[in-house]
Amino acid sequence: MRIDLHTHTNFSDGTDRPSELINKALSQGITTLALTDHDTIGGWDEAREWLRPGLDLVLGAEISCQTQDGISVHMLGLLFDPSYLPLQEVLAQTRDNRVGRMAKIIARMNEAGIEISLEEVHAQLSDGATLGRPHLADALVAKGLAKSRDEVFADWLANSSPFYIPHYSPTPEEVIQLIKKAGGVSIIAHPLASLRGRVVDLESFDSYIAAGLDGIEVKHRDQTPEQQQLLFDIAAKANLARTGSSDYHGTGKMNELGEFTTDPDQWEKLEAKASDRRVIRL
């Protein structure tokens, strides 16, 4: 079994359509695939439509969170009931606030002499996609101001950049509890990926576990072997599921589909915690 529990499509900052992601997963021998676009379930219907025998589909979202001291945290919510309105309202509010945030980032860049417009950024989005910094990066590349997304993030859009502006996000504890009330399971994504900016203190896991955290994304390309071991130990001590995932974005990042996977016993442990059997299979 090959289980990849963290992927993106062009409904957020990936480049593949959900149909393309499904076809790639099938061709590469993935047996269980989670679709986890940022702050949206917009790609769910197309993924369902293109599902074929041999692949189990796990529907979810990667939900933006922020600690009280301003550290960005991403929480994977899987197998939740999409009709649970309080969770959908938080996702909608987060998406709405991304628009205002983008306008402020662009204004700062314009003041610094970097000519880019909100219209040029929106031109990089597919219909219904969640707006994010990668779309600004794509607009800068399309305009010839940079060569790649990676270059834009390194030079202009990292969390330490003067152009960085946070956006509204609930706390990790709030999101964990919302996912649980929606009948799903929560996994903290790449919590020690220091290249993305400040990371959570290890002591913070006590609060997340108390809120009902179900798993930790241990194996991820942005976490060193030493960091992965630290996370493995935290998960083992707290009896949390340990996952490995690609965080695939199509051509938007170097991450390869299925480059890290989750052990079947850990996936079974996670799935058993959902309130209903929501894995989709033909």
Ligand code: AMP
Second form
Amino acid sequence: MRIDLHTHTNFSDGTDRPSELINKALSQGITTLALTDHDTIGGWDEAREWLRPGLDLVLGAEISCQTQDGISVHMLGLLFDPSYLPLQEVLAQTRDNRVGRMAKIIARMNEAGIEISLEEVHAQLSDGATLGRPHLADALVAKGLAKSRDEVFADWLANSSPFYIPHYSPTPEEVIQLIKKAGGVSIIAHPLASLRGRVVDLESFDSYIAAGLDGIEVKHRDQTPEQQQLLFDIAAKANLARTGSSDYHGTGKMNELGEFTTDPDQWEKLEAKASDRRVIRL
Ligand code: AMP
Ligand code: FE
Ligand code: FE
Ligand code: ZN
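The structure above corresponds to the form predicted on its own; please give the structure of the form predicted in complex with the named molecule next.
Below is the whole assembly, all chains and molecules, this chain first.
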């Protein structure tokens, strides 16, 4: 079995359509695939439509959170009921807020003499997709002002850069509880990936566990073996599931589909905690 529980499509900042992602997963021998676009379930229908026997589809989202101290946290929610409106309302609010936030980032860049417009950024976005810094990066690349998303993040858009502006986000505890109320399971994504900016300290896991956290993404390319060991130990001690995943973004990132995977026993443990059997299998 090859289980990859964290992937993106063009419904957020990935570059593959959900149909392409499904085809790739099947042709590359993935047996269980979770679709986890940022702050949206917009790609679910297309993924379901293109599913074929041989692949188990797990529908989910990667939900943006922010701690009281302003640290960005990504929470994977899997197998939740999409008709639970309070969760959908939070996702919609985050998506809305990302639009005004992008205008502010662009205004700052314009002030600094970097010429880019909101229209040029929107031209990089598929209909209805969650807007993010990667689309701004794509617009700068399209204009010849940078070579790649990576270069833009390194030079201009890092969380520590003067152009960085956060968007509205609920706290990790709120999101964990919302996912639970929607009958799903929550896994904190790449919690120690410090390349992206400040990360939570290990003590804060107590509060996430108390809120009902189900799993920790341990194996991920942005976490060192030492960081993975720290997370493994926390998960083992608190009896949380441990996952490994690719965080595949198509050509938007180097990450290869299935480059890290989740052990079947850990996935079973997670799946058993959802309120209903929502894995889709033809
Ligand atoms: P945002 O959600 O707008 O704050 O942007 C964060 C997103 O940027 C995350 O989903 C990452 O996938 C993406 N990202 C962060 N660093 C990089 C990078 N160096 N290259 C490409 N994408 C990145
Ligand atoms: Fe992303
Ligand atoms: Fe993430
Ligand atoms: Zn991701």
